[in-house]
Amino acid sequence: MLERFQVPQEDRVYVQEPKARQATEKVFLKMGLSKADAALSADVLIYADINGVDTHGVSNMLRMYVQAYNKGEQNPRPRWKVTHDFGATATIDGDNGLGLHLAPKAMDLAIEKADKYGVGSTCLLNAGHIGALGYFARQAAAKNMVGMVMNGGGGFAMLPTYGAEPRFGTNPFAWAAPARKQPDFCLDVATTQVAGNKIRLLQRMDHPLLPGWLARPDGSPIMQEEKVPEEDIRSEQRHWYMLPFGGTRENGSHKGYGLACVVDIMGPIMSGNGPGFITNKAGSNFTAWKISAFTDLEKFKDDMDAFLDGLAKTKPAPGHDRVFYAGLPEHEERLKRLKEGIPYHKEVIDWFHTISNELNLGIKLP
């Protein structure tokens, strides 16, 4: 992550990993998730936190879904159902359980089918927040798979170019390949401009945001450095919006709006629920293609070796270290978070420790 999204130095508070990991799962089964489930949902949040993506952490989002549990919106105890299966594909009906434990099993489905058909691809409705969908492509490629995964989430936060509505939630997709001895490749991004919980990560901190990240309410760039208001993303008073990447049309904003579209499209409609600001419901897509079906797996492990190393050893511009590749920079986090912890802010700390005093857990960190 760039350095503004960083937790200062003096304000880390570092956890060890099976630590943080028990003290989620901790909290999802006092939520009523079944023991899988609470596992498995854990093991998603603290993949994020373990790889330095800790906008879809625990530090965001847990006590999202706590609230979300508490009004009764989010089911813990789900009975998903596959409502069409057609050979390679299928649609599952999530039965307003959480994504984070309905997602890796729509995923599970794909792979399952790309086994027997060289592709799979299965739609997710009815389901809450599916965290990050790094993950679930990597499910695919620990499978000797390449896997996708895209999510669009209703017509809260991004604007479409030159747009004063929003239209868009932050519609991020996700791809996974794997390679021999290099780190996997792994792009994970948003097409927004800049992540939606990564502005939460500023508001924490009180860092600015960066000119062309976010518009104001009747749709103008804001095209300078200044604080981000303090609301949430789904606030009904809005003093910001998201802009699709590239910011501005003269900078590509289409793209990132284009890109919005096939999201929805592949998400929220192809899953059935419809366009998601008209629905204002959420959809995903997961799609594995066995890599077996294609060409001969060790080839292709042995070609992205050369594609990745060749980038990762590209001459570096002036003012510059190296070049990265997606993953590469989550791989050494990993390694690195593994063995000092996971720095989390001071704040998400005190969090844990009251509710866990509300729902007498007994959790104490680090």
Contents of the next structure:
Number of protein chains: 2
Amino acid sequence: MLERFQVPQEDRVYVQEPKARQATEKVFLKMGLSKADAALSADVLIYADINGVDTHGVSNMLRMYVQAYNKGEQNPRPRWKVTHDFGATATIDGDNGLGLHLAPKAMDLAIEKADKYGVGSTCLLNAGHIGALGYFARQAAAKNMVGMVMNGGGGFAMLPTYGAEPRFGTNPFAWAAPARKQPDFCLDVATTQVAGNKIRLLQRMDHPLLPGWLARPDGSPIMQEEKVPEEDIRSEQRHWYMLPFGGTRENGSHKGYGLACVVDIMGPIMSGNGPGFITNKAGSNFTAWKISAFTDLEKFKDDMDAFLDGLAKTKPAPGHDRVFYAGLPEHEERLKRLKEGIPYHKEVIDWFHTISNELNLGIKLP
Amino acid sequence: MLERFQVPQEDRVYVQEPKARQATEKVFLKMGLSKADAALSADVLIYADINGVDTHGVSNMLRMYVQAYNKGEQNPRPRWKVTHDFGATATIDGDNGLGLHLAPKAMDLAIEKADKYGVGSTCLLNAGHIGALGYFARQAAAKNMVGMVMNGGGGFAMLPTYGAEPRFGTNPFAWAAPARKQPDFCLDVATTQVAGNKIRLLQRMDHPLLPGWLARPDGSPIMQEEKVPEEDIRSEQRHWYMLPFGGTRENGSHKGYGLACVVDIMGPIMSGNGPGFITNKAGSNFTAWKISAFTDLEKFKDDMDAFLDGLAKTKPAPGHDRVFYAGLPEHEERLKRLKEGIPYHKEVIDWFHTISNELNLGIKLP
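Next up, the form predicted together with a further copy of the same chain, please; the one we just looked at was the form predicted on its own.
First the chain shown before, then all remaining chains and molecules of the complex.
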């Protein structure tokens, strides 16, 4: 994570993982979720926090979920069902439950099918926010499969290359694959230049954005460092839009834009919800490839160790002391945070205490 | 395509598609390929030329294939075989044939399996150069499926983010999906900032590269416009390396790097050939998702029309007069070139006549 996204030292309150998990579960239970779904939802959020993916942990997301439940916009007890089942594939209607606890079930079904047929794939529609996609891709890796997750929907955030009107959400995707001794590979990224939640983080921490990260309302890329104006990215009057990754065409933004399209096709469109920017509905895809169906699993794991270790041992360029691979910094952060606790912004702790008082939850942090 | 990649007007020789195809087939036949494989190989090359993907057409590639056949490095009559078959998946050993005519068979098998199980996936190993991946992804789209292709191998070209030693080839991938009235979606890109063949094209045309496209041998990104030194990217003494797309970490090169890893995992490693930078062997994956297994096919096609048309009609940003989507410029170029002919560099025409004389092929262009 770039330094500008880290919580400033003086604002940090360290909370041990079990306490953070317990507090989060309490909130979900109070919202009406079943015990199992509350635990699963908390697990997905705490996964983000413990791996250093602060943007997708409790800080940004929990209060939004609470708001959605309180307004009756999210169903705490969804009766999700499989609407299409065809050999190695399925489509699941989430009955407007939170994606956090529906997505793991969609990936479980893809894994079950992959185990039987070598590859399995499911679409999920009518589900709320889904959290850090890496969690679900890693479910496949834990079962000796390669996992892919895509989630798209809504046309409020990202411009297409050369465009001046938003056509996408942040349309993230994730891939994970298992190794033996090395920490698993896990790539979990938005197709925007910067994740949506990272913009909120920059705003909260009053840090400037970098050139090529956002565009002005007329579609021109902002090519200087400046503060991000506070605004709701779903509001009518906009001060900025997001750019596809790459930023400008010369830097390959057509690739980020193209991948945003792929996510919209595999998620909202193939699930049956229609294009994100037209229907404003989300959709996801979960695909798992069973490694032993293609090659020898033990050789694959040895190869992955050699691959990942070789990447991490690449001689670094001037100005850098190490080379990473996707999943390695998260692993190191996890070991650190399991010991030291999760560094929340003090304002997040205040929120926990406020909601605890309101709802009588008895949460006391750290 | 950025203007700097186009053949200069004064160097162009226009050749009608059937004549270019016929000349290409003759060369392949002379190399010892079967009639069917020569036709298929020519079809994949001409697909690139007719769609404006000049980097992957006959100009750059045909002479390299001829060289490989002449040196006995490529098998003109491979006895390819399925080594793993597990429900919806398979692995194919290509017996060192050219990827151009093996990859369509690998995608055909994935399509056959997807038709039966909803999703199908095959790996291909021990195959030579594969050409423009979009061709194979479009095979799936033509059968009302979403197609994905990944091809990786070799560690001679691309640095990992922050690294000073190359660890990847250009590791391209492609996705395609069908629409009804709109030209099909097809994204076909390298995970490097610029495709390898585009660098050769820049060299041939003596055009400079843009900032952030390549790195110096110590791993530092080249941040100014300069000429690309002529060199073989597989040679020991290097003047430059390729950067993952995004270019620099601040511009998201960790995403391009991460996707290069995904391609290595799905291709060389999952096929059984091992990591590209260690074994220097290639591998590919072909996956097809049958749309009607997930949702109503006719609705999907209507949705795709609305999606693609909506993207193309997005209000453009200052300095641009249109917004495109992946597959649209290629479609327009195809219509143009089918009428006007393919604009080859005169030097390519010279090559055809030279080899025609050498091998007694009777080729006369245009």
